[in-house]
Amino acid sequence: MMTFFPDTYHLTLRHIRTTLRIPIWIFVTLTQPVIWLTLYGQLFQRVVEIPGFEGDSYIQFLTPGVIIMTAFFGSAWAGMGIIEDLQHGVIDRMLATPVNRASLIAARVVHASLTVAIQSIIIIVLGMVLGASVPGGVPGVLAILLLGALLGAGFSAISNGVALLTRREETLIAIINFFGLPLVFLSTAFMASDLMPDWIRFLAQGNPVNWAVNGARDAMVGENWATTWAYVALLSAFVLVAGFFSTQAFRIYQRSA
């Protein structure tokens, strides 16, 4: 346990350097949220006129949803990195060293969370340029970053666990594509809860993406802090469950390697 934190730190630096060597990847991951904010924000701006819709600005409503959507999809693809390391024998070589085993997964989760936080700041700034505001101030921004990071950590852990179990890019891609958009649309990322069909509203209650969206929206407005922290607690529990899954997946890989 004494080596966990230093090993996680050094491995996280390795993943950060890898990301910085391919800056185009950062640009690509931000392209989609820019399109969502600019295109969808303008296309559906009159949605706010529908009776029962929350607020009077769709950009204000959409920005937290886009932040969380970016966090979700960015972390869901985290397993691709571990598959690449598996294919090149990097994981097996690390297992031959004294490195803390838990750090091999924890570092990837930390890296995903840091990436999500940086992307979230950029999207918040873009949303403000397009007309959104953050009445919640600095505490609201920090809460949004925390919610996004927790969601990113959870789905990064799941993605890495699935990657360790399947060890194939095609399988991971298929799983992400199968669950990705449904989880986003089973949330209030793009539509107010009161305007959803009852069955979607019911399923959304158990969706971590929806927890993060609702928490981020409350934090952005700066109201209902008790609800925001309740969502933080739910996402923290989600991270623990996801971490347990990835840990078990890593143990299964070790036994089969």
The other form holds:
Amino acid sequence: MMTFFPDTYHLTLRHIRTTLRIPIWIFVTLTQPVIWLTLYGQLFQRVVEIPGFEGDSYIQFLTPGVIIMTAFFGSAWAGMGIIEDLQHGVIDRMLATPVNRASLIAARVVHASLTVAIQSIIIIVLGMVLGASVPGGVPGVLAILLLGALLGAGFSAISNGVALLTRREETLIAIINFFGLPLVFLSTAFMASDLMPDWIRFLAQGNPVNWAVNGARDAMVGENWATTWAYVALLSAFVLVAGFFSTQAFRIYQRSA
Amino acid sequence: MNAISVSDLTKTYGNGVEALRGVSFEVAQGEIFGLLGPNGAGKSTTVRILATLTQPGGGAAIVGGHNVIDDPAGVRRSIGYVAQASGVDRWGTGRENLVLQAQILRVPSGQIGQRVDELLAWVGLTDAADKLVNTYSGGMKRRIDIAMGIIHEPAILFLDEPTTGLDPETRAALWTDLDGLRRDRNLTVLLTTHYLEEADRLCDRLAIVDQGQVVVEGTPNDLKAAIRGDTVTLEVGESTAAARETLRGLDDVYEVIPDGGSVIANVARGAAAIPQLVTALERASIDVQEVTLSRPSLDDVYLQYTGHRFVPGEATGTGEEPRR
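Next up, the form predicted together with the partner chain. The previous block was the form predicted alone.
Shown next: the complete complex, the earlier chain at its head.
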């Protein structure tokens, strides 16, 4: 444990540095939320007219959905980095040092969570520019960042675990493509819960993406704090399970090397 | 006590490939020891076991006084490991790579700056220190790899195929660097290579590894001295089988081995034997296109102990019986 925090810190800095050196990544990160919010905002703007849809602003409804969707997809791809490191011998080079083993995964998870938090702030600001309001105020925004970061931590841990087990970019891409959009559409990111078919509403209850969207929407409004914290608790449990999975995957990788 | 002590290591991979079939050797402190053999001989597997990256199937290995199985953490503190695949972060600068490596190797933070500067100067990368490693040439990358391997001043350094993929000029420069490493730091170095001349040039002692076993071990000079006589290579085109039969019957010819369009004759005194060999072949109506005489090289050592010529790029397994 003595080495966990310093090692995680140093390795996280490496990941942040790498990310900041990819100009196209920064460009996409900044512009993609604009596209999501304007595209979906325009495409689905008349959804609010459906009887049973609460509220009258789709941007208001959509902003937390886009925040969580961005957090989900961003972190789901986190495993690509570890595959590149595996292929270039970076992981082996580090495993031959006394570096804290858990830090090798934790640094990637922390990096994914920080990235999510920054993207979330950008999307909240953009949503407000486009007409969304945040009655939840600063506590609401902080709760949204926490929910997004937790979701990002969980899915980046899973992504890294899958990457360590499969060690192939193609496999990870296929898995993300298979689960990505279904998990987003099995949530209230774009559609109110009351308007979902029963079976989708049922499945959504067990979907961490849905927990984060619901929690973020409550936090944005600043009401139902109890349910927001319940979602934070659920997502924390999800992070623990995902973290356990990724450390087990790392053990398997080391044993099979 | 020896810096590295390996006894009867075995390793079978999950796919059934028997990489090691009982490898044993000892390396003294301050020695440069080479594992020489073609790809697939088991050199890298041996080094990966010694660097705690993979577990042996059986046998034992002590590195720097630590058992690789019981005390991998102790081993990791004592060693530097430079893999064939480099392992440098291409999207970091040379300096950033060295600093991070020093941090995870527990170099006290107060010493990191100075040590990184010294090492950058030592490997001649001071000017390129703040450029991304991705922009480095192969030789520069290799030098940063080696600097990363010794940033924590380990007692033992593993170099897995340090010069593979480098052009001859860069390779020669790296050899000079490794000489300096030995001179300046009294490091124990275990290096693997599939270049005979590299093993000859760099190693105090070496072991030839073939098909997962050490076939012979000794100093390059002792190994070469153990080879009887000289080697005469005669280019005879299609007639290698006939040439072999003809030459085998002569006095002073120890052995004849076919090699492509040539036969390689191991003879007592090369210069005296050549006229005799050529005359014998001409009498048998075998046309000799070219004759070369060579003093014993590690190539011949390899040939003698494994029964086949050294082909670096290929895994061995020609089925020929080793001659002893």
